[in-house]
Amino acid sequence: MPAINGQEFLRRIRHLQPEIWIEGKRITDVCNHEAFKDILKSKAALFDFQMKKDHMDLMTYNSPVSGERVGTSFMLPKTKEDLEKRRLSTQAWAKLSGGMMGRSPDYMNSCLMALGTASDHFQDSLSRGNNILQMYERARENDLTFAHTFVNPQVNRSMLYFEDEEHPISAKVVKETSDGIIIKGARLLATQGGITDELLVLPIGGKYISESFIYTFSIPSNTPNLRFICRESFRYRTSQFDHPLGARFEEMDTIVVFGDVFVPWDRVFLYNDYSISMQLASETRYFTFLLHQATARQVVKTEFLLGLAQMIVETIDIGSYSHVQGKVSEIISALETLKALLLSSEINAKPDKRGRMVPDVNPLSAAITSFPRLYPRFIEILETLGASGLISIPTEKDFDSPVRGDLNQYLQGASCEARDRTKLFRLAWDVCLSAFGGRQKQYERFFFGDPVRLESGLYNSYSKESAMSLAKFILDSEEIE
């Protein structure tokens, strides 16, 4: 089956029936559950979008195997034009949510493309490279969706902590059989866990205590003994007037519990090979392709926040104040910087030894270490511009009640009626102050992990020789007459 539409996506998710728990109860019909039905509709809209005639050329391409139209996010980029198409397709999807859907399908599709097209790196005595290549091709040809997890439970972050081997907390291999491996323990932060076709489990990175933690695999979301435990849902109301973002784009984050989960060998891509694991990012460049996708989405998100800020300015007519202009200009500068870094990564892209056109990682790393600081500042700017208007926000029902006249009189804007002004300020509130907005801020702050570690990684990986040579030249040069 080639690229799918929204109806097919929902049919598959409904058929899966994975084990998902929320507020102490197991979900029996995820597509109609209050916490999930609207995010699933929003995801379905992405698939419908890609199948529209006007969008198909951008959102799909001809499969190298079947010749059918498949999703652009699965495309192996061989030219800079291919990278541009990947970026534009990501941004086309991101615009449907204002960049608020951080785990749209193209995110993990990009990861799987990078892993699958570097399948030779996974080759060992058991030919596991064939497994990841087949998984990539299966996903591409069937438009599969993936959640993923690569974070261990946050139990004890001290350097001297070691887990009890007999009662594991972090998911580990507890048994190896002729048919596969058995995983027991937990992983964290599987966003959209249980509402995708598959769960991709990636290495946790860093140094491993034992070989039982060295593995990569993908399994269906309804695999026996696989459990997804949800946090509280931030979709509090169905009204898109009251919760314009939370009602549609609440993605849900889950704890993944592996209760002696059996993983067949043909779904294992990496196991008990420290060398392959440690070189995974450098060889497959999956992190670089994820950076490219994420930065493309964050550009759209920044543009959305800029538009929202300017709408607030015009609605309450504060654009003549210099400090207001300065605050909005901060967002403009950030937007143009992110756009420039993204384009720089494509302009300076180079083919790797596998013939893939890989974006320049340096500008992308600069973007991803900047955005965790930029995003909270964007929120602070919106909060400052909106001021008390972000608190004085009656609900949709208030405007349909006997107090409507009071609201129309006292909550009107400089250029709009009270209902429209309130609708705008509720959108800004959902970005800044709601539970959904708070989660978004924390999410962007730690999108690729600890910001300090990311900055250290950029420092250690960035070549500073040219800059030092220039500084040394100036230091040692004679005075110019």
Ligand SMILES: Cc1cc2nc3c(=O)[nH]c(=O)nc-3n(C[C@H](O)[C@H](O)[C@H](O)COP(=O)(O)OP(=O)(O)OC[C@H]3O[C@@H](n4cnc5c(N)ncnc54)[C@H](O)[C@@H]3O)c2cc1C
Given for the second form:
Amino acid sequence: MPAINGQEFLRRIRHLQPEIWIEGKRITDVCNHEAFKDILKSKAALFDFQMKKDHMDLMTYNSPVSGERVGTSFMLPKTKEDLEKRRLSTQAWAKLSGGMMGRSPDYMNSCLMALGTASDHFQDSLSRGNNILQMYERARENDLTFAHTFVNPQVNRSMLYFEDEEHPISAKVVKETSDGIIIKGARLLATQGGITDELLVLPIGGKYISESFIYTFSIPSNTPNLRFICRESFRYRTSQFDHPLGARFEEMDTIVVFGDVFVPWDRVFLYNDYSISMQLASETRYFTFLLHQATARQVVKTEFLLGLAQMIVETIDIGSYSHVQGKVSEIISALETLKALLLSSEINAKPDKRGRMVPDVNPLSAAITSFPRLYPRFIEILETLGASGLISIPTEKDFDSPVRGDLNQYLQGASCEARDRTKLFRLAWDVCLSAFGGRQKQYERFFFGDPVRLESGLYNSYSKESAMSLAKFILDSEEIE
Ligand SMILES: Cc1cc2nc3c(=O)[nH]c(=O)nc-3n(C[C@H](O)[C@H](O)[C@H](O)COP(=O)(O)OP(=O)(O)OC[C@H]3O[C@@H](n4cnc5c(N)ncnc54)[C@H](O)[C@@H]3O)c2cc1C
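Having seen the form predicted on its own, I'd like the form predicted in complex with this ligand now, please.
Everything in the complex follows now, all chains and molecules, and the chain you saw is the first one.
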């Protein structure tokens, strides 16, 4: 089945029944579980959106294999216009959650597209290149959804730490058979783990101490002995008035436990090959395509926060204070910078040896290393502008109770009624102060990896030659007469 609607997505997830644990209990019906039903509904809404007549041209394209409409995020970009279409489709989905759904399906679809269209990089005597190509095509033709994991458990991050080989903590290959590999241990931190069709397990990166850690594969979420352990849910109110974001976009994060999970060879894309693993990012450019998607979403999120800030300003009429103008301008500057970086990545895109139009990674790296600092600052600005307004936020039930009269009188805004003012400030609270908001801040800091190491990566990969030539020229040049 090509591009799907929400009903089909929910049907598949309901049918899967993966092993998901939350608060000590195993979930039997994920689609009706309090912690998951709303995020699944919100994801289903994305699929319904792509199937609407007015959106279909942007959100889908004709499959090169079947000719049927398939999701744009699976599209191999051959031109700059293709990149633009990819960006606009990501942003169309992101607008439905204000960029708060970090793991809309297009994120991992972009990764699979990059890996699948560079399948020759995986080619070895065991035809693993064919495996990744087939996986990409199967995902595209069936609109499959993916969670992913690329981090080992945070037990000991010292440079001198080597794990006990006998008792694995980090997931590793413990046995190889003629049919596949057996994985034992854990991985962090799969957002939406268990509520996607598949789990994509990517290399951890860096140097490996043993070949048993060098693997990449994808398996269905309901694979036997695969377990997802959830944190507590941050969707603790059903009312959208009370919890406007958490009630709809709480994605959940999970620890992934592999208890001797069997992965058949045709699901293995990379195994025990250090050089293929080390060149994965540079050859497939999957980081670059992921960055393009992520920055497109972050632009939407920044625009949403700007709108929210300005609504607070107007609601309590603080726009004439110069420091308030300055703070909102900070968000405006960041928004325009991020937009410029994203566009610059497309304008300076170049075709690679595989005929793929690859965005310029430098502006995207600049965006991803800036956002972990920018996002907490946006939150600080909203908190500063909203002040006690972010705390004096009665619930929907209070407005339906005998205290309604007091609320209507004392919580009105400069230009709106108390209920509307409270609704707006509850949204700001959910962005800034709720558990959902706190998780968003941590997400934007870390979802693409450790910002410290991302900055080192930018430092090491960025060509500084022309900047140094300029500095040398100024250093050596004679005084101008
Ligand atoms: C909300 C959220 C959702 C996430 N979703 C996913 C997901 O879906 N899939 C996924 O795979 N991952 C996900 N992650 C995990 C994310 O990839 C990691 O948080 C990130 O890679 C950093 O790894 P870590 O958390 O283990 O931090 P650590 O590596 O343990 O770092 C802890 C601290 O030590 C420092 N440190 C550690 N090692 C070094 C070093 N070698 N050099 C310098 N400093 C070092 C770091 O800078 C940091 O300050 C998610 C994270 C969050 C917060």
